[in-house]
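Single chain ahead, written as structure tokens, the form predicted on its own.
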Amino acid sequence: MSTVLDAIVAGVREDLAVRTEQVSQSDLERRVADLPAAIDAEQRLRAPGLSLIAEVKRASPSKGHLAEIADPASLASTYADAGATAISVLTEQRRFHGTLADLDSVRAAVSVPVLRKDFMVTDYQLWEARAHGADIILLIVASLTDDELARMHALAHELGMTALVEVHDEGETQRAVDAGASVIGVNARNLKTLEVHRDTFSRLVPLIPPGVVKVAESGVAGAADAALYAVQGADAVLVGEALVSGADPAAAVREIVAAGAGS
């Protein structure tokens, strides 16, 4: 039976086919060779307290339109100035209304690590992410085979990027650990059904070895949720909807960071 994730990935592959016709991997590799090294995002996420990955996010499959965000660079700067450890930029266009141009503008505006948030299914996308300035890429275990996960995880590190390996159940968590992931994101939202289960992080975190950076994703409506995740063992939270839909994203960032520091 086809899932929401299957439909998203099918669209990603169609859009990817267009981009590979326009820009070859060799072109991307030449661009990467001329870039400064990626920022060590994993080291930043290991800092004391609760790190915040603040997301530039216009829409989602579960909620539809969230915010206009005409100026992603300005929003990213607001996040960074308020204390966000890293900025996540959606580049998937069909369901999330993001673009690589958003990534370019955010990269030019901030000095903190930047995550390219997309559905990575080929090596080309990792080269593409680095060529556009990403320091972190997302690898969703549910959309990759073990061989793909291992290969892309290794390539991310070869390119100097941090791989945020996303899981949402016990089997995927074990696969992430077996792949050697040093940063694991536990998503409370099941991408196959879009349902959110707030106990997912607390259920899966015991399966993640000590020393692995643990990122809680989804289910953070504000500071109280972030503080709870911190108590449960999160080193970082990834927050999008609560920041872009609120009236004061800077205040929201400061409150989440402070809540984590006080946990």
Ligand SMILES: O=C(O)c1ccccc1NCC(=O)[C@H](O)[C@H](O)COP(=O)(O)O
The other form holds:
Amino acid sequence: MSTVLDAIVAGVREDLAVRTEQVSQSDLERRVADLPAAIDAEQRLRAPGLSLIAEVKRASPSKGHLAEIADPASLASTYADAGATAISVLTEQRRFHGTLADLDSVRAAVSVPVLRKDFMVTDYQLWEARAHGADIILLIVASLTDDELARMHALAHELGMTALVEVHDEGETQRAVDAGASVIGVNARNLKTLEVHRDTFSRLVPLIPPGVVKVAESGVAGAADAALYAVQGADAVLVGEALVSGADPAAAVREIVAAGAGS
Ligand SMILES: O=C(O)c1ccccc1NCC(=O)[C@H](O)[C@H](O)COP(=O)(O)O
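Given the form predicted on its own, corresponding form predicted together with the ligand:
Now the full complex is given, and it begins with the chain already shown.
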């Protein structure tokens, strides 16, 4: 049976086919060669306390329209100035209404690490991410074979980027560990059904070896959830909806950062 994730990935592949006609991988490789090195995001996420990866998110399959974000750079600067460790930028167009132009403008606006949040299924997208200034890429275990995961994880490191390897169940966690992931994100949202279960992190965290950076993703409603994840062993939380749909994103960031520091 086809899942939400399958449908998203099918759309991503169609859009990718158009972009690869417009810009070759060789062009991207030339652009990457001229860029300054990526920021070591893994090291930043390892810093003591709970880090916040704050997301620029206009819409989602689960909630539809979330926020009118006319100026992603301004929102990203607000996040960074309020204490976010890194910025996540959704670049998938069809369901999240994100673009690579969003990534460009956020990259130009902030000096903290930037995550290209998308559904990575080919090496081309990693070159594209780096060419557009990303320091972190997302690898969703559920949408990759073991060979793809290993190859793309290695390529991310060759390009100097941090790979955030995302899991949602025990089997995926084992596959991430076997692939040598040094940063694992536990997504509370099941990308096949869109259900959110906040106990997913506490269930899977014992399977993640010490020394691996642990990121709790999705469904963080505010400071209380972040504090609980910190107590359960999270090094970072990735938050989208709660930041973009609230009246005061800067205050929301400050509250989450303070809650993480105090737990
Ligand atoms: O957000 C969704 O509905 C979604 C659906 C299918 C695939 C991915 C999806 N979201 C991507 C994310 O990982 C989240 O944007 C991120 O973890 C932040 O989640 P939240 O704080 O719940 O907005």
